[in-house]
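Shown here is one chain on its own, the form predicted alone, set out as structure tokens.
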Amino acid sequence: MRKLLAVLAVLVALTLLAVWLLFPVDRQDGEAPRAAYTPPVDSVERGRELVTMADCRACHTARGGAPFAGGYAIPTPFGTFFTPNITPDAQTGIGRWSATDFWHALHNGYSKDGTLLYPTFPYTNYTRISRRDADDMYAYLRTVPPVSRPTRAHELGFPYNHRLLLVAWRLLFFRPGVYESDSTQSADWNRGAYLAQGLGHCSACHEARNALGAVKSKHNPAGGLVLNWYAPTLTSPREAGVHDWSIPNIVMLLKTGRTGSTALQATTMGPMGEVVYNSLQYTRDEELRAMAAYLKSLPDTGARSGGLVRSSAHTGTLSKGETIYADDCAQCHGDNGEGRAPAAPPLAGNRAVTMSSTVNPVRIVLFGGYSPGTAGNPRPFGMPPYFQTLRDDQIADVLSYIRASWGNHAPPVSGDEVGRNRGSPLF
């Protein structure tokens, strides 16, 4: 009997500790670091800018649906999540939420009624947002047209459909806390860190995840798989690191979806292209410069030269790939992968096709791709799809040839890798 009571006492103590950790009082209001410009005074206008930078509309708007009315499907290894309605509708949206309720969702990861939120909603990043910024975001969302649309239930497999498991997940992987400025860095750097770590939630896509969906990149600096695309790590110059880029080139890529330098040609496609289209193209240049300063300063986790795995593709594979390249690719990308600006980027030395992950080049050959249409890039060039004209083994052959030619030294691609991606054309 005494042992049973002791066990119950321990369970009660652990439960109380969990409640205290999961539902902390608001003792962390914080203040967002300022860059070298004065933001708009009007709370609603400032909130509109912040909501746009956070890319809220993209996730909380179903394709063809009303803005912020929810219903957007997010496929994950755990099942499909459907985003909620965040319009000010009193019955199906957040019309009855207070500014503090909204702050709790961003900062602590739970809803107005105390329901724990799944971390598909990136509160693990948004917790860094200051209380003032959260209040301004709330003020703007109160002005959007209310839409009556009930939130669709998530379609999750067992055991992920039991929210009670989130108690353990949060104890292991989440601690609320606003951004704290680094006094050794400049105001712009701190502003960029605040935007990238919190509001922009870059790590939500660009960091590897463990089997439970928590970030593991502190021990394994790699990118992550998002909506069937690979989001490359931002800390390696062999992937998406911008350590050697100029600030103007970084800003241009974030603002327009492409770089204008002939010596440095880069474009965004897939989910990142949508981020540029929906969010970053509308962001102030001052904010983008601050983000660029922060991104340039990230630790370098990859060698700039050497260290690449040389291709082990069979000679026959390379020969077949060379023939396909000459027939279908060389007209745009050049006989030697030199590219033809501005329509087609070079493939020689292009880290987008030599990264260890082959997901993105496979998907681009299968389904094509365009950089986003923006004010700075209103008529983007694009890549046509080849899923109807090339078999899996042919796409594997041509990509293996590209990854092994003109100074590229990357492993070959298999037909199975192509086949796995052929089955998931949309994101």
The other form holds:
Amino acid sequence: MRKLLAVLAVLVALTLLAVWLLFPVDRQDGEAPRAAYTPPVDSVERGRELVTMADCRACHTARGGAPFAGGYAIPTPFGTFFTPNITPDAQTGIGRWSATDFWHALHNGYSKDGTLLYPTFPYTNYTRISRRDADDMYAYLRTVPPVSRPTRAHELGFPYNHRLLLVAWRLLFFRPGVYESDSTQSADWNRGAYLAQGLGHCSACHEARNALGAVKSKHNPAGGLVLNWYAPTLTSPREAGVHDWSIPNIVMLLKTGRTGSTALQATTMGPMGEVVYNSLQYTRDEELRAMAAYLKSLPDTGARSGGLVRSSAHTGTLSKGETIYADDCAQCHGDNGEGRAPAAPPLAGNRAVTMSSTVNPVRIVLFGGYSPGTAGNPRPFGMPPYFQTLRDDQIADVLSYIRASWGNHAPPVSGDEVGRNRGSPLF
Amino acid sequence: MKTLLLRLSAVMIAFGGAHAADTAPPPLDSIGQRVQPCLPCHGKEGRATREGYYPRIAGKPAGYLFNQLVNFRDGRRHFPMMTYLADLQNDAYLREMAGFFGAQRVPYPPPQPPQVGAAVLERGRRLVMEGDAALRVPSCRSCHGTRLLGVEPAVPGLLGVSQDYLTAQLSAWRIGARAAHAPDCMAELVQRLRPEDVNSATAWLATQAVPDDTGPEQGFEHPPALRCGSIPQTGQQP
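Swap state to the form predicted in complex with its partner chain from the form predicted alone:
Below: every chain and molecule of the assembly, starting with the one above.
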């Protein structure tokens, strides 16, 4: 407690210094790399496409609520955030905001009255968006029906409930700045980078956050934990990297939520399923191809592989796991984890199974789930939940077995790891 | 939530593995295969059991089942697992799932033995079969079908479901935790009931044997005494 107060005191002292460091903020407004297709002439229509790519609606709409009227709850380690109303309602929304006020929120992370905003609103990515694109988004948001719905206060623990902390946080972690094209790369690559880093805010989930909720670094090899899922890193083919995938396969994953070819089967679930369902499935193929080109070029940081030698200590676990697999899983995933197209993906050679973080496989066996029902994959198959029929140790045994069979070599899973996820919220 | 899950776990382990083995597996590229994730909870073909909380979904009108999937997805009903499963699915697919379960004609479990006294049961029977004019409560039967097996396309049957489940649903309406399409006749009706009536009605319903599942009735004898937003006006899809 004393320590925290001391920290706060230092922060207060830093404030004065910080204020002039932070305002004037970056005022530059560069050009976005040209879209990979011919965008609509109408700025409202352009704005609608951009807002969809940025997935603003998913966060700013409560379940079953009016679009953009806010009230959606985002649980984080710091407490629960409630998104504000961004419909053009004058009292409770952003009806009195000018295009410049809107630009400051997106680009500089502060509200109309100067309040510093929490980076749960991923302006750390949106700052890459060009002024012209931001103006189009503003033009579109002016046209959505205004809804009177007061914004609910966040419920955050001490000391995070003090926005003052954000002053120091920004000093440490936030540099506003629009995307600057890299002239050594192709136009497509630049467009893809602009979309992935800015609008698509992939790194908001796919990079690890530190104890203060900041994305650790641009080149961080470790993915991030979001909403109790693990977002694997895009910089390793052992996790979510798509370095050696073909462009059409990457586009298919982003557009439909799964890739079909048996040689390379991947599905999206949880938060990634949500991004595909609400945003990526509506993105133009040309734009997705540009994004794919950029993703393929990300540095390969070569994340660790498991390296399990079947030691005698595990044989007991593995044989228990084998029995459970034969009883409960083989009917869909095949006797040798080869999968049964189209009803279930292979588990042999599947990185979603062997990834070093066990969070997603544990969650998937506990709670099951479907890929999103997109236009390109409208009737997805689903995985049944096992939280009621299998105990923690049994789920651990079967996961340890599939992680160490048919050519998979990943370390075992413990019952505690399963237990820790049992109470996880479902999204 | 956690305790509910634990309770459900116990129930499931008891009746465990109802999904596997004893029937031939459905063809791989079929709706039967696609709804496998539903069966650990709702039972083989969606038939459930009298015990436990999971509702029977087999043989309920498809329009009703579809409305519920949408209600979970859109936050009018709350059960995290159901919301999670319906969340990112399009209407056409949810309708197909609803159609699959709606078309199942499978035996009902035997009735539960009465847990309450004769007076309570009699009060329950009166509410279900005759209603209560003084409270302005129409009989349940007038909407849920003369045999209480539901009315196409949007009113569910009330038999073959556990009393726990029925009571929980009526209580959810009372406290505003469950809603149907407006105007929500069930919400209106539950407000008119006395608190103890809920238990009487559900206790009686749970003790009723079901002759054989000939499915929901095709239409109402008389138009419902209250307007229900979930019942489509003639000619319109639910």
